[in-house]
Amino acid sequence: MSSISVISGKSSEDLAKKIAKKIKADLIKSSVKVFPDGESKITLSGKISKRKSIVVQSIYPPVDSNLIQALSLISKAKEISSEVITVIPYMGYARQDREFLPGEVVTMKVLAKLFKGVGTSKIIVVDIHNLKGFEYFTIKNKNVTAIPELVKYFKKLRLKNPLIVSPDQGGKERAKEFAKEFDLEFIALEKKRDRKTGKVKIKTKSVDEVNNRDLILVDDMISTGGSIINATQFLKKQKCKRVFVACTHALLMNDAERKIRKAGVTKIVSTNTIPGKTSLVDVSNTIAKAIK
């Protein structure tokens, strides 16, 4: 028996298994029973280590259920282990990290209190939407990036004179980091989002440098795919060749994958922070290093 337990939440079973293997820990699985009223009851199988536990649970939809389950698992682990490391591969609510409009609740502030309250010693997140979200945490926190693993995947593809593109100015640093790791150039488009309606428009007029080149659109997450669709339609008009999408977290809500493909994207490549058809890149190694 190992002196470390990896407790797997239902939303991250495969990833938790891979992490446990990499750090040579015992894997403890959880089963969830959902009652007719929507409450969930979690049962763990296996003996939790007294020394250290690592809880792995992504907070993707259903966000509130997965969050409550994560908090419950941490709380249970803390009853037995003296140290509990929480791994939230995809941090739901990370976009609610400030008051954009008067009266809005900054939910990341609430989460910071909850994770501390249930007994987390340290929290590890993969490509958090904005590091500002961590400003509310008083526990140790670490953001790790999936960019090197994503780049490794794209290096294996036969791309024609590739160029890295950020769909907006907000993701400029991410695209720059991706391009640096790949030893390529990058550009960032300008978009405008209406805070009330959520509608997105591309403000960039034209980009000659995309002509006849394969493009990799880089983003941290894709929810409904609005930004990616707009960017792709705009880039296709500029006579680029193929458009690929690289992102860490592919939520792909409301039939987003089909809509993105229809806009002209050849392939969407995401990581296993959220399991799905597009999660072709494994981040267990990156997380295992952060735990060690």
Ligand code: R5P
The other form holds:
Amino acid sequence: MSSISVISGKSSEDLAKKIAKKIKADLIKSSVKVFPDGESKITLSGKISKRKSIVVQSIYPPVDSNLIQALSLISKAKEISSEVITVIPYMGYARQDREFLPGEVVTMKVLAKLFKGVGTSKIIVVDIHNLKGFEYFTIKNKNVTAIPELVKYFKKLRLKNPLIVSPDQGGKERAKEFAKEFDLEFIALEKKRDRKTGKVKIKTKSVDEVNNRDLILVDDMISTGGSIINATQFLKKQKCKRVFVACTHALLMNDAERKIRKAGVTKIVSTNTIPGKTSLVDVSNTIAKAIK
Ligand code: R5P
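Form predicted on its own already given; the form predicted together with ribose-5-phosphate follows:
Next comes the full complex, and the chain you just saw is listed first.
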């Protein structure tokens, strides 16, 4: 028996298994029974280490259920282990990191209290939407990036004179980092989001650089697909060649994947922080390094 337990939440079973193997820890699986009223009963199988536990659970939809399951797993682990590290591959609620409109609850502040309250000593996330979200955390925190792994994937594709594009100014640094890792150039479009309706518009008027080139649109996440669809439609009008999408977290809500393809995207590549059809890049190595 190893002196470390990796406790796998239902939303990150495969990733937790891979992490446990990489850090040579014992894997503790959880099972969840959801009652007719929506409450979940969580049961762990196996003996939890007294020394150290690592809870792995992504907070993608159903966000609130996956969040309460993460908190419950940490709480249970803390009853036995003296140290509990929490890995949240996709940190839901990370976009609610400030009061955009008066009266809004900054949910990241609430999460900071909850994770500490249940007994986490350190939290590790992958490509958090903005580091601002961590400002409210008083426990140790670490953001790791999937960019090198995503770049490795894209380097294997035969792209024509590729250019990295951020769909908005908020993602400029991310696109810059991606471009640097790839040894390519990058540009960032100007996007405007209506804070009430959530609708997005590309404000950039024209970009000559994209003409006849393959593009990689880089973003931290895709939710409704609005940002990627608008950016792709704009870039196609600028006479680019193919548009690829590289993102860490593909939520792809409702019909987003079909709509993105309809807008002209050739391929969406995401990571296994959220398992799904597009999650072609594994981040277990990146996470395992951060744990060690
Ligand atoms: C916004 O600033 C984020 O980086 C993403 O671009 C955005 O959250 C994606 O959401 P959606 O797919 O709904 O446009």
